[in-house]
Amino acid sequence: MRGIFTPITKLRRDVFTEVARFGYERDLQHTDYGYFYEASYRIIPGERPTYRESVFKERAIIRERFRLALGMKIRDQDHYESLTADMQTMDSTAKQSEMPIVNVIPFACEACPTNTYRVSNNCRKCLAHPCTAVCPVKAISIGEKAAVIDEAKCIRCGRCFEACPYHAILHFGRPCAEACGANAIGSDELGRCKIDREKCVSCGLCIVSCPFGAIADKSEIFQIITAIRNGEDVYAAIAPAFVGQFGPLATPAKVFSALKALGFKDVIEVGMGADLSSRHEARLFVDNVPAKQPFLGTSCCPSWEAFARKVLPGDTGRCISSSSTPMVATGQRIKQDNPKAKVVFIGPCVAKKMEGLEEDVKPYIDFVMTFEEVMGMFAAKHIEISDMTEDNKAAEASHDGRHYAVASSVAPAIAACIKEMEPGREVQIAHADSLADCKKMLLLAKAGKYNGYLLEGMACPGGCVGGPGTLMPIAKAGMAVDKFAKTSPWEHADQNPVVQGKPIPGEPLPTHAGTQPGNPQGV
């Protein structure tokens, strides 16, 4: 549903806007958290429900969204707890979010059917009725008006679905589960969505796939605004996928100006960090493949990396690069220049929030937020990006660094650096941009089919431009990034003077071990 402005999009934006407005306008000395009771009535006004069977349920869901947007946990439903309980602990200029990042609001879930086959009214009650012939458990019979499936007997094999000449048998799945390439979506005792934390890699695709908006992620908007209002040096490190996300008239230069109007001290391109990462991973490939390891997997996507180490634990899993992601490389560069800086990564990715909780990342990245959350800040401050004057700052990233946002572009960027280090060397590349396809690629690599290869994995279809925190259609976003990338004066990372001549990040940068908070082994 990305790129379509749905009621869920509006509700999420309204929640982020209210939290941001509270952050900017509240009394820093005497904060009244009762604001959020009133705000739920502003978002859901009147007595008649708009989206669900009850206006009271609608407001209850909004209030849980407020808690998540403040970085808090969802309240337990089996005993009373005030909406504002512990909210004061979120009043901080330091990170407060904890795992899990992605959460199901239980009473917002409609317990969608999972892997179910139903007969539609297109059934002609045909003489052949092949559906009954192919069913291995005799779960289909011919009723008075149409075929009938006995769900108690049905084993969900799908043979009837394939055999019906009228396509009258429909397959229903749970959208959140179908979007989850890690197979982390199950059901609780009431049939509602439940996330398996051992499998989840926080890609966030379930969030944008749920038609009822029952899944949401924690936000750090409140802490970021608190740091800004307390006069700290807060820097925005913006991911390459930002281009076009804020509307057709929001040029990159105007987006930079708008972010400064929010209170950020400066805006830095994460494409610069991508150039640093390209150089580092090129060095890893040259030094290790194939002499010490059969292949090298890129590391810019934390969901892909965590997933790869789950699918291929042990020696094969260690073939995934230990290099820092572009986000971390950018944060380290900012803090080298200003040790007092607080770095906010702004991007399309929910998994970056998970990465930001890792102990070796925390020194360099203070907060993580999505483009969608930034839109809430713009709305709270009444900033119209198209009206901003352009901040025509010098380019900080190469074409390749900016193009990291698009699937199948990361490995070629690294390959260009490899060829610079070893002229004439041909680099074989394979890539996948969904976790389901990533798994296929990894299993082939384990079987020796990709020896000597550079493997690029992305959790989101289309790459970062398809992330759950994006605001526009994937194809359109990819074209916008491509256009912006071509404005860079440098083609490859090794041509970028911003990183050229600086130490290639190896020991100076933290190695990204692929661990998740509370999971030190990374498996």
Given for the second form:
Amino acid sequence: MRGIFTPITKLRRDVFTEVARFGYERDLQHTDYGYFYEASYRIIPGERPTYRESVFKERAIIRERFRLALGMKIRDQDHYESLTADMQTMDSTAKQSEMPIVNVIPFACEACPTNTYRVSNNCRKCLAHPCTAVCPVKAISIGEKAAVIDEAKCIRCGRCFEACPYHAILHFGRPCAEACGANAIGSDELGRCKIDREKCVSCGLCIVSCPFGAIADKSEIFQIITAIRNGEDVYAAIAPAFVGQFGPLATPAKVFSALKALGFKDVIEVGMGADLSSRHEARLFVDNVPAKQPFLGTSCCPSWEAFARKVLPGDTGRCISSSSTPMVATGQRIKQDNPKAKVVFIGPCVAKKMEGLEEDVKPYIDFVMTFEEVMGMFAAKHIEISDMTEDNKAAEASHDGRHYAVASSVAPAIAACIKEMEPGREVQIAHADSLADCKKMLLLAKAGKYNGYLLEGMACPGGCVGGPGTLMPIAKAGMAVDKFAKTSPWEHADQNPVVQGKPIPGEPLPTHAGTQPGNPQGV
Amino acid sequence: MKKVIVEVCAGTRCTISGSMDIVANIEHLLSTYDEEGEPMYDIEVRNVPCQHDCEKDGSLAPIVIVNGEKIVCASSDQVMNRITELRD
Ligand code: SF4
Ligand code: FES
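Given the form predicted on its own above, I would also like to look at the protein as it appears in the form predicted in complex with its partner chain.
Shown next: the complete complex, the earlier chain at its head.
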């Protein structure tokens, strides 16, 4: 479950660790993919099932998780397909995963009832029984021992639920559907969860909300490790939310060293890209709001951006900035310095995996992985982060850039740059975290309530530190990010000399740097 | 009420196995008060580096040491039970 360590968290991480171990230890010439059959017995040992009706089913689910973790699609269960049939393609140093990123493992889904009201034994069969009075369709009546709901008549309005003085009526919902702010969870013909691809924005919150662990995302760990073992220049672009994720003894400087011990050539803070994005979005705001567009929405959260375009089709949708996200800006920077570089974005985020599949992002970002997945790599390689020597590299990001990971920090970072560009301008800000709140904000914006505003949206409650790919409880993670941000020598993005004189993403390069090879758009 | 010292391994293997979530749960005990408003627990939580049990067998993680007594494959409920036992 989100933010709580459960047996599902453990299974998910065991899968990542096994895939990483396979990636690092396999014989590159004669790879035996049968490894994953054996590994499913390591993860689910013995003959007695722990969570489901049989060990066979438990292992079958683990094997499907392996497929996703290797980048493959879920198999159809109505005909034979070998576990490792697509492995030849997946055995690659280049990106292989495709949409959809977020997948339901159908036979792991327990087909939870959708939106039902039930009477619990809190019911005292009271004299007043306001439940029957408020029910608009007479679906609830007083039975022999307690109130009874006639499911066939019930229209699920929840009035009885609100009226009962003993809180005796329970609402039963699907955890996946309740976590989904985009209302994308429906059912297949067997009543199991099915994701509506038109609505899904790949935020990944259903993954960490399903109590049966029936939903999982694709991973690129295997291709990343293969590229590293192939001797390529693989760079880690690490998202601002990384601080504190690997435990209290894993200081940022130790994490940088530990990543190099995994085989990454260098580690770059995405907070630097966040500074570039802040400056760019400030520019967009100053140039366009309110003359050309009524408001500007931030772009860093891909789920929010995709969601906003769905909620506000047409012209209003264009009010969401399409500037390079911090991830892309960082990838651009790394590839400017080393055109041979392969860039791996490491973050808390599942939606970034979707962003990484966009055609205009692919040239800059080769792979996307989560903190949880990289932790699997540390475990597989037996890297003890706290034993590492500190890599005290110079700061690359401002306080504001490093703070992007916490909800309601992005808009103020941009506003600081706007004030610098246009002194005296007061910037009005609104922000929302969770897609449900984002929707409210967007509808108000559409109605003209936020004209002249800078709108910050994030899909994950709490911001990136609350993302589905994290390892630390949210409050702790937020404090760690804050502490690290304060050690930056620069307060705002525009004070950061690392990004001064550097092209602002989306703008033409200044002429002295305009001849980058393989960079036709001149970004 | 006796003081309880809880040492939680913050090494790689134990962290991936949820040791920090155990810490978060123990910390909740610190803000439980009895009817007189007195704290119900006297606990000191320490993050300790890898205890090397994981090198023998990764499935031993997470490691938590409560008043010197080592719990392997620790879970929040186990650790909290132990703390409650030792307290009274
Ligand atoms: S919460 Fe999990 S088990 Fe329940 S319907 Fe959703 S995917 Fe299926
Ligand atoms: S990480 Fe806890 S014993 Fe090694």
